[in-house]
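This document opens with one chain alone, in structure tokens, the form predicted on its own.
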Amino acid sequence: MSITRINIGPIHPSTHGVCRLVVDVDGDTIVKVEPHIGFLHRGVEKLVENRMYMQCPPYMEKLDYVAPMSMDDLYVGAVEAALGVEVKERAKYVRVILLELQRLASHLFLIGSVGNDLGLMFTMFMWAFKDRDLILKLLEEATGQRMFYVNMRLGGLVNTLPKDFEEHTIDTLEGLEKRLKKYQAFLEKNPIFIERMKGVGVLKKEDAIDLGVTGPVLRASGVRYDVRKNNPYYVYRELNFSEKVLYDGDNLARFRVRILEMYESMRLIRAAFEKMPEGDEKGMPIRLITPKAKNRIVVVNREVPRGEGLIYMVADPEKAYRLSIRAPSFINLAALEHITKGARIADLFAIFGSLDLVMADVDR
């Protein structure tokens, strides 16, 4: 065996300047991949420990800049658990609607990027990002911001939904659902796409469990675990949420699981609009909050687009004494060495892309 060491990144189109991979190859076969991280580290966990509770959501949203509202919700949920704040009934439905719209935007980002990661096509990128823009416009309509929303408040949200928001959302989803089927046909009838994805980067069920991966990466390997089902929050139980599971564990399965999740997200949004009660979804104004922690230690988890996001927090009266985040991208990146072993060097970024990593989520 003759081992050659290749340095890929951080200045590389597929690592976006924030990840370095040291790859050992024997010919064109990968022997070992060692990720080097830390290029985007900002110390968010420490920043949170030095600021009052509701000063921190803007920091949390920067952890996942592709799905910022999900991280905002995760953090505010932990603060609500610490302070004993109940979420208003209508706000639970509105949060589900907004979070599932955020999931759609996140998965569309992956669908658009997959062709570029394979070196195949720019067409898919443009199509998916056009639809992603329509979702972002809905989120902007609901929150007032296009990218970083900071729309969660204790017990509810900052803004009430606009008058015509339901109508605009349903119309957008109808168009997206039709085009999503075309995207599937366009990609899965492409023999090069199938060859680069099917049977590549296989992660077996037992290995997925041992490595601790979560989200679509875990469910594509045949493990039925989704926080929305296994530890339901808000109104997911009332909306009869159904997790999406496939069993091949390869790049193609990870891609298809996210497609299936998009159909489920659209169903959940429609169901939430149908069942949403009248009332007020606005949360507590920050200026009126006098935090008094009722629970000293809280553990809160959510199903964010990249997997299970979890916060462990030791609460003080005004701010977190200690906060630790189990970030899904960090755990899934740790599995890269196992998944890529024995693969071809040409397939490295197809596998890397299938994990759907956000490096700010890794470098907390």
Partner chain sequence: MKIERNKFADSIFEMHEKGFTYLVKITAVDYQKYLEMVYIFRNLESIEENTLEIDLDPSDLWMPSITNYYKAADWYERELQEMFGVEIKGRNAKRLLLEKWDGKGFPLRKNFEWNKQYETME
The other form holds:
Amino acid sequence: MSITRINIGPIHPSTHGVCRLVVDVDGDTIVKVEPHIGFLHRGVEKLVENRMYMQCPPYMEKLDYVAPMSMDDLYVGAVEAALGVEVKERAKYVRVILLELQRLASHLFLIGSVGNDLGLMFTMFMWAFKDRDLILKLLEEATGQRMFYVNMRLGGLVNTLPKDFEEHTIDTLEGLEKRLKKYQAFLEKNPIFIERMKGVGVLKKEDAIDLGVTGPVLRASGVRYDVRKNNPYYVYRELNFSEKVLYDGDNLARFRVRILEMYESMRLIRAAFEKMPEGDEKGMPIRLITPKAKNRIVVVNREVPRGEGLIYMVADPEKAYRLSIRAPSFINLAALEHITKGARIADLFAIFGSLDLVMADVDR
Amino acid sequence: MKIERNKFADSIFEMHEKGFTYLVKITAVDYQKYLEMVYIFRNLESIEENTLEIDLDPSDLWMPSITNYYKAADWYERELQEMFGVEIKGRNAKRLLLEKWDGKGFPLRKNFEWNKQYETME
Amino acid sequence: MLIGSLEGIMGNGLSSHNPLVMLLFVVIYAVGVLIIMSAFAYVFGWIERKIIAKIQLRHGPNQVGKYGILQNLADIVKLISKEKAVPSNADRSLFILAPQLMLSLMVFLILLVPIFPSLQVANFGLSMLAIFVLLGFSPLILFVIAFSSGNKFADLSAQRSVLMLMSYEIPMIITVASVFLVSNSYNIQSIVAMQSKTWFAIMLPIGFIVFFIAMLAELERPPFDLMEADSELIAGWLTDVSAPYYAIALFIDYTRMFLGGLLISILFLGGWNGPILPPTVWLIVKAFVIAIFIIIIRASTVRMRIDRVLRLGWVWLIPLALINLVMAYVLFG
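After the form predicted on its own, can we look at the form predicted together with the partner chain?
Let us now look at the entire complex, which starts with that chain.
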């Protein structure tokens, strides 16, 4: 059969953003996928070079609009390291709680879109989004914003947690845990779902390391690496975090790793509430920041929902001289070409979706 | 770890042999007098990180490609070519990573001229 | 043939020997049936949207008319009033003609299926066979639309439709043959009459299941909606179909689902047989139950892949259909 070249995107419901894929297909089998990116390029790395440190978190949040707080935390973490600011003890716990809530919201997004990518109308999507909304409501309670929180300050947070936040969170998590089991059963008890996910888009361990994929994609291929475990920040060590690893490296493993991570996140949140000390979690007001960078070169990494986020920063006293972001979506998308080789066109978006990409994060 | 460019190929080989098989990031910093390339590698067994830094003269900007050892380097190298104007030698794919751009210069270099409109906004 | 059948139905009192008067009768009656069937298909489209909305925790259409009942009408009016866009590299005449051909095919099918059992537009010996001949024709028109639009997605969709045809058409025909074998007739009236005591679904359970699955595929309903798989093929054969042609496609989609429900209930669920209620009501209730079941399947399962559909067809459906045929012959033949 002859090779047909088809163009998918840049505006397409399944690309989770604006990404253009040029796909060569032989009948129904993919010969080559070439992602064209850059439609959302805003030059964040350059913008940051021209602004004061604490002017930048809003830019960072827009990198990953599915999990804005994680990116915010990554950036603020880098600035804290550069300026030598110690995070308050209680703030560490609060940050862990908020970040894990954010991770839950982000993974729910994936669970919803998995159904979409496989052609399950919008059922799973709507169900997952309803739960995601409950979590966003919690985050709104804690930060005052529903999506772009800008809640991190050096050494702590902008807002203190409201009084009944703990109660609300525990309630929500209880409901979510039950429904999550239901969702997983709804999808996985369907033999067609398993057929479509198992053994599709296999990424072997060696290839995963060679291609440099991160986060759940890497862990689904059997690599035991999670920043929260191997380079623990905040209080993950005190909370006995354990990373979730599966060994199949296919779509199903990538899906299941995320579900396991969600249960782990819920456990972490509950444990953090228990161990949280009394005190103050407010960070430094912006005007009190003394512009004095202690460390010239800072490398900070955090486990954001999409994988390992890393910032390489050369710090000037008032602003970053150079800020380079390792965007997890960027490197996961780079692996798409390898994973989809020989797959069927029907599976292209199942694989694409399982990488859990956010295009704003890819293009920066 | 600062090294010279002519020793770079050997260091990469050595790094890969030592188990630093996971490429974390390739980036560059424009210090105006020179341009520093930064390669961060990780050993996933022992969870160690290693950084290679290479200083490049702005009049002689090129680096050998490391895609033979690290497939992950592919997109990073393309990005650097576009953002810093560092020519990466020994690559097959020539296509730009981001979409075409009409302006001049390389955006992340310090001598990049900002658009006048943005200047007034500052 | 048509006139003859009408004479038989209407009895001697109404029959006239003037063929023109009879033709007028037939036309008026056909138009009436068409309108009623379209109305059912229309209600059906609304029910589908509402049920899926309920499953997905949404409200569904609720702005146009009471409970959004006029939403589909608004959609159709909008689509009809739009520009008839024909892609530049399409085969123009074929692209315009094919949807209309499909519509007329649908009209024939509607007229053949008796919605009012005692009043049938065309009641002749091979009426059931005729339905399946016409039904088997419709994927080919779909194929023509796909190729004439000159779109790559439509091309891929057309390739899939051929593979699909291979996997479900054969088991469907074999199962229908088993019904013919048991009822000893190709006529709808006598097939239903045979089921006045026991439904064929009880006599031929395997056949019923095979036929239901094959019918899902025939109707392009999930999990067999591979031809218009929106996640990878945009809309498959419908990608370049727009405005009135898309309205036709939408209409056909809903009508076909209703028709599928009718066929399943006629062939396997005793047709219009049932106590107390009038026969037409029974038939429509059965068709609706089947179609609602199809809708629930649509909202709750992911799409199959083409190689799996082929495997399902050849490894499961065809052997089961053959077993069913043998059983029908041995037990009731």
